[in-house]
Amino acid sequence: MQTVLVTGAAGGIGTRLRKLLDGAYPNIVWSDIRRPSDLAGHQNFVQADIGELAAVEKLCAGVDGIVHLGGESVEQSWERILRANIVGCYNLFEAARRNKVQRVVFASSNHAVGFYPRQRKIGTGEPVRPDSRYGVSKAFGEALGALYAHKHGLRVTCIRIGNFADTPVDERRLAIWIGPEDLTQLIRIGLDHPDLRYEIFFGASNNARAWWDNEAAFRYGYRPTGVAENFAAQAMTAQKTLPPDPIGDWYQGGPFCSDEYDSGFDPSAT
């Protein structure tokens, strides 16, 4: 990789990652719908709108690699992630390909898997089950990736986020976090690993507690070096004061699965 795109660079990845793969190559280009307020004044970037492809097409010109981090991170109106998730996710892979973009890697999340009851493990070979409209867009995008490397020869790679964070904060963090150094890991594997064809890796740390299978990531090499249970004490202090949610605490992706919620809830679906 000699020229790598992220978007998203305003963003809480964005702005972390703009420290921590600061020099990892000899050019990388940050780009956002805003300009990142604490931007270096070594740091490359370009404004742009992903919802706009000939924007998108101009970005990815001379383009190695992208790490695409993009688009709304929560759950909104399904008019914002239509804009943001679905057509901004299309738009990224298509002007890849018109580029000749060698690697993508999507940042999907855990939310893609959300309705899976936490007493399941689960590993990436398991039909999705997104918890919203944003764990729709983030399953589309996989899907997206799995069309761009198998017709269109990208190589992909999408991580399903947990929490990013410093600590895990919580019991259900206790499970799905990933610290920064364990991100940018896997972010490394999928831009460099010459194996790579289209993997779904899970972004998540050295947890104990895991509801995930992160054996395709640990097979190129992934090694986490964040341990969630060093948190574990604070975590289970903190989830004390925490409301009762019993469908959120039945399911992987906790409050977004509870949010809008009226199914009818029944404890013994796996």
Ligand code: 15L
The other form holds:
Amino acid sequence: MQTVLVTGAAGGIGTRLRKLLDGAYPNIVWSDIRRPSDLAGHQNFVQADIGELAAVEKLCAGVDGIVHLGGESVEQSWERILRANIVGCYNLFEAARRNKVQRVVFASSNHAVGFYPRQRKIGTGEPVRPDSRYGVSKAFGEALGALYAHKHGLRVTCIRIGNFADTPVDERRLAIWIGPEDLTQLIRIGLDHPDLRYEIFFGASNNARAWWDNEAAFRYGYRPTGVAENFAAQAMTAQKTLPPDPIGDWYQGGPFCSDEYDSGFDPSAT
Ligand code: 15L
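Given the form predicted on its own above, I would also like to look at the protein as it appears in the form predicted together with the named molecule.
What follows is the whole complex; the chain from before opens it.
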């Protein structure tokens, strides 16, 4: 990898990556719809709207690998999800193909499978169960990645990011937390591993309470260093301050599941 493009450079993950990935590749192009306020002087930034195919095509010229963090990062109206996460994601993969980019690491989310109950342990081979329009857009991105990998030979890694933070902040996050260094490790596997063609990984640290089997990531050498249980006492204290959420507390996706929920089904039957 000579030149790596990172979209979503002004977001929460992008902001941390600008420090953690700095110097890892000879040339890193940072992009976002808005300029980050804390951009370092030596960092190469290109402002672009991923909703515009021509702009994304220009952005991908001369690029070897892409880390696609751009788009909406939580639930939003259909119009916003459509433009940033559906059209924007298509533009990204199509521009990558046209520019002969070798690899894409796609920031998927745990919300692609949020409607699995917490009592069920899942691997990345289970069918998607999105918990929101946002989750659907992440499942779409994973499917699009598979198309471009198998049809056009792009090497694609989808990381279903749990909760990216310095520490897990509540009970649910003890199961799905990923520390910044561990996410950086997964991204680098996606950019560098020679055997990779198309894979889905769970973006989780070493979490004893995990609902996920991350065997695929371990096969590629992922060795998480963050240990969620080290923060269990503070996370469980914080949990006590949260209001009860019978639907959200049953499912892996938490409040993304209970938001707008009007199903007549008994959640404990699923
Ligand atoms: C996500 O996908 C979001 O990007 C993040 O803001 C958190 O809400 C996280 O999921 C989570 O599930 O905690």
